[in-house]
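Let's start with one chain on its own, the form predicted alone, as structure tokens.
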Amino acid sequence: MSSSKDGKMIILSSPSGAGKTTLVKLIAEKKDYQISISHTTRSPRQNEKSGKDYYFTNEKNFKDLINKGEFLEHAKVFNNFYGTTLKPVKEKLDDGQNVIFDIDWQGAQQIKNKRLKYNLITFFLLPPSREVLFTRLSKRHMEDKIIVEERMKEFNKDVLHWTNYDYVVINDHLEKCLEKICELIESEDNEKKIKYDIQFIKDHVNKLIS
């Protein structure tokens, strides 16, 4: 059972390109949360720094961490490994700091299955349309259309995992989405959970994958 002195865990997941990384940074800044920094075997993108955005490593070192049981969660996504080491997360939570995670549905499910003592709130982000998602991915991967096509193909499978989350939010406007997520977190803090229109989300998902 969580102690009143413990921090809480907030997870943001989404299909690639739906904006979770940007929102994690904004939420952390606004609410003074600690961002969990993942290990990954993928190459850094422009302006990414090791120890700030990710801990960039190779596959051998990553698998060594798996074998040592160091990870709270880990998954292979688009041919690269991603994982969160447990020790730094636990230290922050035990110190009363709230930790926010930028992870995919596989990692989120693993953390839920661990049934840790800390309070956990999970969010799944959706894009407003396939067209917007394609535009966002194209801007990110301007020089590689194959990557964009690969992520769009995976989208139809990833988006179906929305049902496993506490809340689903459509990221159609960054500031409004940020406000909505913060409002939902505060409602949980005050034990006044806000219901969202599940049928509306179902209809939106059906439009996204049709």
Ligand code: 5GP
Contents of the next structure:
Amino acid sequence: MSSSKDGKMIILSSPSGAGKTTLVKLIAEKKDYQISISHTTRSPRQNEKSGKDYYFTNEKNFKDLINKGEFLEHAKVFNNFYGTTLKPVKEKLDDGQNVIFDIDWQGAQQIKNKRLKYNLITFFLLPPSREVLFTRLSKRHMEDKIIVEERMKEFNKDVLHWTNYDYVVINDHLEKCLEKICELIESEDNEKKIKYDIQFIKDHVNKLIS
Ligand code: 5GP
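Instead of the form predicted alone shown above, give the structure for the form predicted together with ligand 5GP, please.
Next comes the full complex, this chain leading.
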């Protein structure tokens, strides 16, 4: 049972290109949440720093961490390994700090299944349209059209995991989406769950994958 002093866990997942990383940073700033820093075996992108964006590591070290049981969750995403170590997360939560995670659906499912004592709220983010998604991915991977194609294909599968989340939010406008997520978190804090229109989301997902 979570004590009233414990922090809570907020998970944001989305298919690649829905704008999740930007939102996680904005939510963390606005609500003074701690962002969980993952380990990954992928190479750093320009402007990414180890210890800030990720702990960049190699496959051997990553597997050592798995074998030592250090991960709260870990998964293979787009041919690279990603994982969240338990210790820093637990320390923050026990200290009453709220922790926000930018992780994929596999990691979200693993954390849910662990049934930790801390309160957990999960969000799944959707792009407003396939066209917007394609534009975002093309800007991010300008040098590599194959990656864009792969991620568009992956999108059709990833998006189906929306059903396992507490809330699904469409990121059609960054500020509005930020406000919506903060409003939903606050309503959970006040134990007043806001219902979202599941049929609307179903229809939106069908449009996205058709
Ligand atoms: P990127 O390489 O674009 O930073 O991230 C690729 C995907 O991996 C994103 O969906 C991101 O949310 C996810 N991801 C990042 N860190 C973790 C992690 O620690 N665990 C899991 N399961 N997924 C992660």
